[in-house]
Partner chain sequence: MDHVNPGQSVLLLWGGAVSGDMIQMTVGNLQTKVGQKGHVRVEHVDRLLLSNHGSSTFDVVLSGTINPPTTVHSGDVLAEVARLLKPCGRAVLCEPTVSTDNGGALRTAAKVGSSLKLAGLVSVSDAKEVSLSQQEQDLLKQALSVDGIRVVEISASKPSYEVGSSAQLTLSFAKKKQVEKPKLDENAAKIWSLSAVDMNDDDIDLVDPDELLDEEDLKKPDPASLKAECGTGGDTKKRKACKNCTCGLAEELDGDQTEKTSSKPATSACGNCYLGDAFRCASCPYLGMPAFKSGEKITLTDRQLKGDL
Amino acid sequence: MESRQLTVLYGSQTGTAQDVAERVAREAKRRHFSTKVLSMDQYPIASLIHEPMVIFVCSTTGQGDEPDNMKVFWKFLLRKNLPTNSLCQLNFAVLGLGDSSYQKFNFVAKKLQKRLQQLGGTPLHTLGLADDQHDLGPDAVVDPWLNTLWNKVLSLHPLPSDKAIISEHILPPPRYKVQFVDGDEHSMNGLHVPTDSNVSGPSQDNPFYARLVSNNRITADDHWQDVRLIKLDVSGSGLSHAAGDVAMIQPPNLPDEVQTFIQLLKLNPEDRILLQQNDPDVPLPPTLPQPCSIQHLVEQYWDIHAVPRRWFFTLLSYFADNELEKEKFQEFSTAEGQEELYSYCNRPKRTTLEVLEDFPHVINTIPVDYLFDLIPPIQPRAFSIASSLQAHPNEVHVLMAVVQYKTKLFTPRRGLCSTWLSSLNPQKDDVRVPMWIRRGTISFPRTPATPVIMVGPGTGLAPFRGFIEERTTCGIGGNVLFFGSRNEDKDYFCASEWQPLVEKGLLSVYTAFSRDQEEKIYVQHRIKENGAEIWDLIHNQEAWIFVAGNAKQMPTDVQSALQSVLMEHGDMGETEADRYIHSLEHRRRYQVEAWS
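Could the structure of this chain by itself be given in the form predicted on its own?
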């Protein structure tokens, strides 16, 4: 079995790449490979020189940055002193998961493929570039890519003569063994607060429970969007942050959905379970108490609010007794059924709970053991920190739009974390929010004399509020802010904070309120209008430019406006202006942080 070893390594920010990596591992096990799945930073990288075959699955975050759980791995791989034949024994394949609405689509996968080849690795397969924007989602690329991969893998490592590929119709074993425990045994319900004194600081496995100081709506009551400025007290946490850093917040499920799920599956919330490993390569979840109540699992762990993925329906097909339900699950599990699955699930953002409500026969046939395979853990949410420690010691501020929108479904869609946070009232209770800090993808200039141009429409303002506070608290000027929203009197965030700074000469503010006049005006229009000043700042004063906000169209429009400024005021042609912007990007003087 030595030659039938396969390792799957992933870099995942939101859980999607991990989900695909686990799919790769399941398919490998069906082909009788001894398979382990790890995040790249969990993997002992010195072992890579001994690996015969590795499949890498990675996403791209921020401005072409690697996910948090592959940063150490990637830094090591980039060492210049690594011999060019380091990985000459390695057969590998790289599958990238990206979003083509971002400028640096699948940038990390492309860099990883190139570096592995530079170090002597042999690609088993062409680089896979899955796109979240495709009508059928990433599976449109993942499915055919994997089919070709397995053909190539089996040509190198044929099945043993006495083995056949395990049928997809055979149920794989569950991730964990679940054992119910007696009611008199000690258990901790509610929030699990780890007490490991060896932990280095707050993290996903060991969050800090920050006290909620305030939760204020900063848009007009009659405005279409509810935007909150949330303040958290992090005293005693040991947390520190700089401008551009990110607050990671771990939300629970919403109370009404918890109640519905428990009733739907006829679970006893007071029952408690012990988890045991069922596979030596799959560790137990580090944040779950042992024993753990069903109430805790439904409230704090299983992501019943998430839109289920294809594997969810594949698993349900094994348990379904009702023929109509079974047929539908099987259809959703096939490559041919992905368009219909997308229309049923992804397009309307139907949640796991709602899907289970739509299939009433299967819900009482699902073994508890398989709920851990069926429903992934709740993922933390990332928010750019909107404050500075210089201005607000021991506090972290978050500027957050409460997500709510309509699809074809009757019930409006709600963002899990923003809905939960907006419901919290610090006046009524001592409210705690589990959180930790992640280094951001934006890096601001360290030299105080460097002017900074910040383009932050809507909640894209968040990282710039923190940076403006950081600089102006120290009396540093040269701060230029372009802010855009719909109406000056309804959603001009933090307006009262800017005026004193403008009067002191520390800040210049240019606003674009798109609905306050007949013709819509956006930040890119203000950039063009003030082209002479922007050209002077960029070319003569070596200003840095930052853009943050919605990824849809704004970053592209802003870049086009900057290109126009360079052409008009810098007397450049289109190609020269384009090269100039790329040069700024390369030197980190032009940075974009956008989200979809």
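Alternate state requested, the form predicted in complex with the partner chain (shown: the form predicted on its own):
A lone chain is what you will see next.
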């Protein structure tokens, strides 16, 4: 019996690649392939050598970088010790999502394709390079690429004689079977008991409920941005972390949105449901209690705050009975309709709840079991840990800006996690924050003699506060911090903490406050001003350089500043300086952690 097995692995930063990956999986299922879809990092990589067929979907983000949820996978694939015949069993195809207005167009997909071939994999199809710059967007490439892919796949694995391709106009079965249960049956409410609790410590499937110690605002009250220093108590969790590590926080939905959703869909929050698998390749959600109340689902599980994707509208088109609404949903499902969908949904960041409020007819016809297909689970948020266990044992600190901004929508946009966390009052209630820890992608040097230059404007300061605490608590110096923000008296975070360290000679701080004077001064200006010292640190003292923060241009600007320092003080030409930085990068002596 020939195996009709296909795995779709994605690397997605904003969810677009994930969306495409799920589309590939649906098309595979319609062709009677047993299909799994997961992010590359979720996939147990040692199993790759046994896979018969894998379709990779990956976008290129930032400075030509791979998305966060494929970083570990990719790093593994790059290991020199992997034999070149490792993937001799594998047939694969790679579909890349990118934007050709960037120099490093689809670099991630291109590199992945090459590496898979180096490791002995067989490409089923040419590399797909979807481009945002095309008039019709990525679909202009994705649609024909998939067509050809399926032709090739089916010629290798023809359909059984009694089966045909299932039409895309037929509503697919829901991912779970939903059964309402009566009152007191299976009374197992509350927190889910995990199957192998504490074997490997807190994780996404088994978070630790940390007590919120404080969430004090560290920007001036009259400053436009509300930034908090959040302190969590992790005693008893078994969690430990090192500088550079990341705290993953799982937020619930906002109370007002929970109310609106329940009323809008006319749900009874007390109702309880039992979930059963409807697809062997789609496991039950590991963190849901069984049975589960509607209240719990709306509060903790369904991401009603997220911006819905294309498939959401396609599904709604199956349920819609109002002519106008149905037409609109169908329009949003076509390649030509993507631009309007983007303008309606993505650009203004319209939430799922807001979309449902805009279509008052279809909400009466959505079957409850399809809610799991329409609305994905709430995603955890990652924060660089801003403290060291050396200075604050049993605590995890997080530096968090409350996300709030305006789009063309009347109601301002709110960040789910930051709005929730900032609303909590630890003095009044015993508040618990579900969290776990993930290893960071920053690695700090382990030798105390190595000086470290840290460029961390704004919340980029977070991992550096942790590292500075770690070192200075043990009396290790050689720490140089470049910090930038808008005003010294409004958002100079942790200023008072640096003072004693500077006096002890363990830390040097260079600040740039962009709005404190007529002309804008940023960290890159300070870097150039102190070029001689930086050159000495890098060239003569083997210093490591780190850049962290939330800004589109900042990492590029800082790198340019470094380049000019090398050219001026190291007497190098432009190409030479560029190569020097590249070689520092290669040896992990120059690391950039930029988040969007």
